[in-house]
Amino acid sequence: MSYNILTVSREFGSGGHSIAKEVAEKLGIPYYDREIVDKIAVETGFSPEFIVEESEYAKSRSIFAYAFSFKGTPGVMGGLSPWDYLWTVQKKVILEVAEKGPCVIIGRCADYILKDRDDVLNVFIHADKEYRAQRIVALYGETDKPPLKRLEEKDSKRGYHYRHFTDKIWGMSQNYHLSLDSHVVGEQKCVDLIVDIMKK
């Protein structure tokens, strides 16, 4: 099996972002994260800040409430809610990016959006909460919320968002080709393993 495209999903604070970026650098291929946000902003007119928040995070802890929290206005965004409209454009952008050639795409349900391609390697990066909590404090500093609470909120929102649009469970190993514990394996070893698989 030959893989040209890597999608990386990750728990907050697991180092998935850093791992994905280093893999792209080692393979000499484009890395898409903020670039996708900018492309979506151009097509939708939404601010990048809105897109960053809404393209990976659900608005509510309730799937039902999330799905019906904002009904679209006829004639505006095709009558879709802002979240469904954003999803439609995000899907289009990711499909276009994948068509351009080998690349690394982080988050935004790219694994699901590219599910019909046979040259995509889908990876999920996770780690235990204590390790991630220490990591986010070191990287982003303290806030008024305890680190563990920050992890819980981010991961819960990503999970609800993923389930809403894919009808699958975020983080479940069966949804990915490779699931790596960045704490146990080590971030550098994760990079090396992924690069090795991509090259083969």
Contents of the next structure:
Protein chains: 2
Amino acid sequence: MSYNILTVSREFGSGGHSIAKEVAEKLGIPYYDREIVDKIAVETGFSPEFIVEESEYAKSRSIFAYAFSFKGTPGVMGGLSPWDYLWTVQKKVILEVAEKGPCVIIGRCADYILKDRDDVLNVFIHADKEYRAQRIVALYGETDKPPLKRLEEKDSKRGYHYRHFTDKIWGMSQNYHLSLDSHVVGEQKCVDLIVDIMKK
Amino acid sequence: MSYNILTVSREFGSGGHSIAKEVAEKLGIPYYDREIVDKIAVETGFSPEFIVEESEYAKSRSIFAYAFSFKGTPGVMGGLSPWDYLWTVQKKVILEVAEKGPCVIIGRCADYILKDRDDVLNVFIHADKEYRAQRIVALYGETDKPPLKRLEEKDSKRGYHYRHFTDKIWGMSQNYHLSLDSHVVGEQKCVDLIVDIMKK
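Moving on from the form predicted alone, please list the structure of the form predicted in complex with another copy of the chain.
Expanding to the full complex; the earlier chain stays at the top.
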């Protein structure tokens, strides 16, 4: 295949996760999501829960707030905030994983982290809010928070995190080779199209 | 077909124009680009050159600058600036064209103007600058201005125009159902994919 690595960025509830997984299965290559969290946990000592939340959803935190909350004792993090330290390790882990061979990597700014390679296909999956709201309720059940609010919060955090670490706008077409509305295109068609281009 | 109207927005030199035209031919439906300019010219009395330039590339102009350049005599434009008047007629013409039946409309914020219809497929075509630079030199020849500068100027004006009249960011994946890198996907594959979804 001319592309060895696929990165899939996605709006919450758009089906990007299952599309990425099915593409990996069809191509017979590994799929990295939770595995990246585990690798980062080993390197940093951070809990998997902290990594899951902070490796895609970092909120706006000022150095000022950090200085007070951590009492200025950076330890092994070499003077970096926990979030900058996490970003450094996340980059290292993603670069290492990509070095190992063909694979699919979901989220975590992998499109940006791997920008210097020329064998990476970057895909963004999105869909209208009504479709995604129904999908997350079917998949994850109801919570106290209305599904539209859950979507907006997750998307907003992913967007902030991407902007903060890459200085680019999350979801801009130009960051990806394909941006697909999974509701309109259909999840199966998204899978087939991506597989087709990866094999080209 | 479940979609009657296709709108194609595109980066300059990305091949969006020829992709849109071929889709229209394959579907046997009309393709509107120059025809929209002619209709606007009849309604407004503006020259086709002014319309071509201003219906996609409006530059930032302050009301202050307008007041001085037009001496405050709005005439038939009902107190609107020429650019706001052009936008009003452009919206009217695009809504009328879409009412007539299935068609392909290129650029001119048609995705936004037709946002209240549910039978419109919105596509954005883009590509890396090197590919587009080679393409515009092959298609339109060299000029005094370097091709990369020509691309950047056109894209920047299209982006400003879109933002000014729609309050949205030109090129954001969520504004379109499909955003395709024509260099990576291939022009023919873009055509086939769009035709396939239009027919779905």
